[in-house]
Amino acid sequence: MTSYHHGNLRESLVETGIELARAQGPDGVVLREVARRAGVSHNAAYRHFADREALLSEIARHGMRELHAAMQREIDTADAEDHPDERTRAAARLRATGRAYVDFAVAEPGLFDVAFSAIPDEDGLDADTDPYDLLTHVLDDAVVAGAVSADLRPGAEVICWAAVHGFATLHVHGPRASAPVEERNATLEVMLDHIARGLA
């Protein structure tokens, strides 16, 4: 066991935990193993995290931030495309949000699982890194642009979230996990069509 001298042990533990989460999901994040890989004793790790749940919570925050960033990138791409009007642009932004959510889950299943199996700590997420908050803003903008009915807006974020989360889960761990990429993407577009029509 090597001693740790760099003064950023907490960050090192989180980074190591993220690596394990990516590779093995929540079950792979064990504080003793994280400490061993970081090159410190488990007692040193406990000085920064009271228990495994505290470390998982920090990894969950990281996963949520990455999901937010992935969604924002797709929204920015949709914004950069040519659209005949703001209504069409708003609809494209909403579709991009759902598409990015599923793509992230499929690309990062371990981190995705931790993000939704551990509860972020009491500080929560900043408004500019919370994927749920981002979806809320996209829906609000869609109402202003006429892509989503104001009458159907209340609770729409829960409906959209549940739909893409369920779809993602089916294709990461469920009976659709072996579906070809082309089939998954085509089915996702059909689901997004239904959501758009249902909220219009």
The other form holds:
There are 2 protein chains.
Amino acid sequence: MTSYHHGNLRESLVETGIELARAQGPDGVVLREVARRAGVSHNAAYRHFADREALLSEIARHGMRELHAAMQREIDTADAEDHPDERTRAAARLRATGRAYVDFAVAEPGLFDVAFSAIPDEDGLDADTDPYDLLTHVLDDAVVAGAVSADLRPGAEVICWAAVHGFATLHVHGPRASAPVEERNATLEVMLDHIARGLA
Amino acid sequence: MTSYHHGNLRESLVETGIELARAQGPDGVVLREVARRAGVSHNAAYRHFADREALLSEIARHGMRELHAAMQREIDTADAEDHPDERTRAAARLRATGRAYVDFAVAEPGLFDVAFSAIPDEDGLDADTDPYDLLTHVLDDAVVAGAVSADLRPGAEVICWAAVHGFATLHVHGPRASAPVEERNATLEVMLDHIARGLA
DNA sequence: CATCGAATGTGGCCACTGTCAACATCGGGC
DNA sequence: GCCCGATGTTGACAGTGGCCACATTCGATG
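Switching conditions: you have the form predicted on its own, so give me the form predicted in complex with a further copy of the same chain.
After this comes the whole thing, all chains and molecules, with the earlier chain placed first.
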């Protein structure tokens, strides 16, 4: 039954690590605990990861993919709704992007933390799993649709990202962590208003 | 010379801890290393701090004070400049606030990290050393001076803070850490433009 | 000034972690 | 069928945060 060789250890370690990351954040990803839960001796992980940081990087990569997926879902939902014109549709997609980002961070603080605290490994993310790439496309589309002025396009990714990322971190483990949900959501909408107006 | 009683241990520990925090961030603040550098046995720290987290909180408090001071300095500088009217002056102060925040984060990444990663101890910051309070006042003044519309005042602290905080964290240890300084500064100015226009 | 209790610092200990080196076991290609 | 590389295991080490019992010193009280 339990053969000497696990057969699928690397994947199991990553999955277990993800569980720990979700439950307890970066510090919860303890190599020995991961190994224990995977039913394997401590040290076995070293056959698949150079060190703890390498495992964290893999978990971070997964977190980024999840974040990307959550954003894509919200974008698609916004896209499927009725809109009077393409400009409005593009604006809705941009809003959805930001909302999804914050919602993900709040719903999965541990993963979110790991995603941004771990040093990414040498080869980054695929273009189609990188949240930053997604935002870039949404903004490009918004320019075409006339929701974002071409003059204001340069640097817009960073600005949008900064606003939303800061909002998320302040509310995840920062000084705003104790803010009520309704207030958080209301303020977020106001911020998204600002962004939309500022870029138009 | 080296008497049994240090005489000033608590303060020494905090100072040493600050050095470590500045040099290596939160993980660099190792109780035993702090004690070592303070020329005292490990464990002595427990007479002054409940645990490592308590020392980190104290360091975080210091970081917040430094951040506050840096912001205040920039604000004063902006205030001392010539301005055509009070509206412009208030806008300049708001910009200075944001710039100082980012500059501090980039200049003191370790302290900045500790300030926002450590759990603040029970009694928070004095009103006059809390960066958030400072921002609030700057915004209030800006409303009076007509640089910020009263309609847009609610939630403005959080939005300004989020934008600037996100910008800072993305550039300190996030995916934008490798961005060139000129680009960072240029983008920051654009973001400050957005904020100023968005709140007017 | 003497004394004694509280405050402060010490040394030893424990459980735990990441990492390394040596060894065990397995599975697939000659 | 055998052997070598890949994969897991065991044992060890240094380093950490935290607790305990003990040592030293300071300061208030007599």
